[in-house]
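First, one chain by itself: the form predicted alone, in structure tokens.
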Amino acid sequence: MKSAPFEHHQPTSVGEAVSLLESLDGPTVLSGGQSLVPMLRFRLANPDVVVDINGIEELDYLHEEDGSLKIGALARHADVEHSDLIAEKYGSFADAAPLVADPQIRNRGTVVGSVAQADPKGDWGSLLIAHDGEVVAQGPDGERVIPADEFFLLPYDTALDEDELITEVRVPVPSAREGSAYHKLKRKTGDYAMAGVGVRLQFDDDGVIESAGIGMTAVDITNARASDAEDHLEGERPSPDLFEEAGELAAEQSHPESDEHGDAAYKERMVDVLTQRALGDAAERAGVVRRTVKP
């Protein structure tokens, strides 16, 4: 099946794109197209107007600047997967990138497009939450910065206004005693997550957990924060018992649904296990301990 006819615009600057979003009636933004194009093909989406931002070269970047890792709206999943900067300093992002769908999708799909899609089974939203990240949007009234915790409202629904364009997502540059990790359970390559957990741990000079971030994938109506587990970790020294308790708290705060891949109780148990594993990896990457997960 072919898509229904639509009006196609190709801006070459952010300002031009925002003007189009403001002036056109119900426009849909196209970046990587790995969600939109299949929906167009099967006519599950029938936009009258598509604003294709792939010609805006200024949005194609992945770098550190002003104390943040900044990922532009046209940076592909594969850019994250193959980045030396990511491999060296951002363990959770390095873990997540090769787990996104399959190579074809990673080569075309964008990190920001995935965040904008707001699928609760998407990986990047959980990492933005774990890292206290932000979504930067440009609209007719200028730039707006939206904390990740406030961005995801419902499945496929966000705090973004119709005339705003996401230009980048960003997370703070990690400190010297910080580690992060992402663990994900999926049935096979190309599948969405059955459950996933992203973790960030920051330690003080005495090896005590100064701050913790935990984001969960596919176990609530949006990517969700395990705040009870975070609170339990902060101010404590890492240990297998502590991480086991945090895993249990994260599972209790998740709200998965039963489906053909497993019942809710099984997915809660996976949140528990994945949280413990991710915490262990994060602590090890921070250089604090070698093993903090029970065998």
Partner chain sequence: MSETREITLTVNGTEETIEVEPRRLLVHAIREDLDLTGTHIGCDTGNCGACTVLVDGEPLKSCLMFAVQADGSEVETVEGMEDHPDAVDDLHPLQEGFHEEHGLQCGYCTPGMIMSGKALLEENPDPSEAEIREAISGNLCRCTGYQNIVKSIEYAAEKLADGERDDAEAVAADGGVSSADGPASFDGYDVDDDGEFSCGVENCCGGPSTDATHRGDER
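Now show me the form predicted together with its partner chain; what you just gave was the form predicted alone.
If you are looking for partners or other molecules, they are not here, because only the chain is given.
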């Protein structure tokens, strides 16, 4: 099926894009198009005007600045996958990138577009939650910074206004004693998650967990935080028992639905397992534990 007809605008600066979004009636932002193009074709989205941001070079970045890892709106999944900075310091992002879709889609789709899409099965939203990340938006009234916890409202629904453009998402640069990981269960290569868990563990100098972040994929109506498990971990020393308890708490806080890929009880069990595995990787990457047997 063809998309309904639309006007296509190609701004070359953020300023131009924001004024287009403000002045045009019912605009939709087009980024990598890997979710939006099929939605247009199935007429799930019928905008009169499409503001294509692919020509805005100033949004093509992935770097550290002012204590944050900043991912610009035109950084593609493949840019994260092939970044040395990510490989060196951001374990969870390095884990997730090659697990998003397939090579062709990763060449085109963007991290920010994926966050904007707010698919509960999207992988990046869970990492934004685990890392206490933020979404930076530009609108007619200037810049607005939205914490990840306030961003995802419902499936495909976010705190973003129609005339706002996300310019970047960002997460704090990890401290010296911090590690993170992402584990995802999928039926086959290239699939969305049946369940996914991203974790971040920050330790103090004595090896006690100072802060923990856990985000879950595909097991609730949005990417969701496993706050009970986080609370349970904080102030404790890492141990297999502790991680097992955290896994159980995360599973209890998840709300997966049964579907053709598995029933709810199975997916809850998988949240438990994935949480434990990700916690193990994160603690190892932080340099506080060394596992002899890999799960």
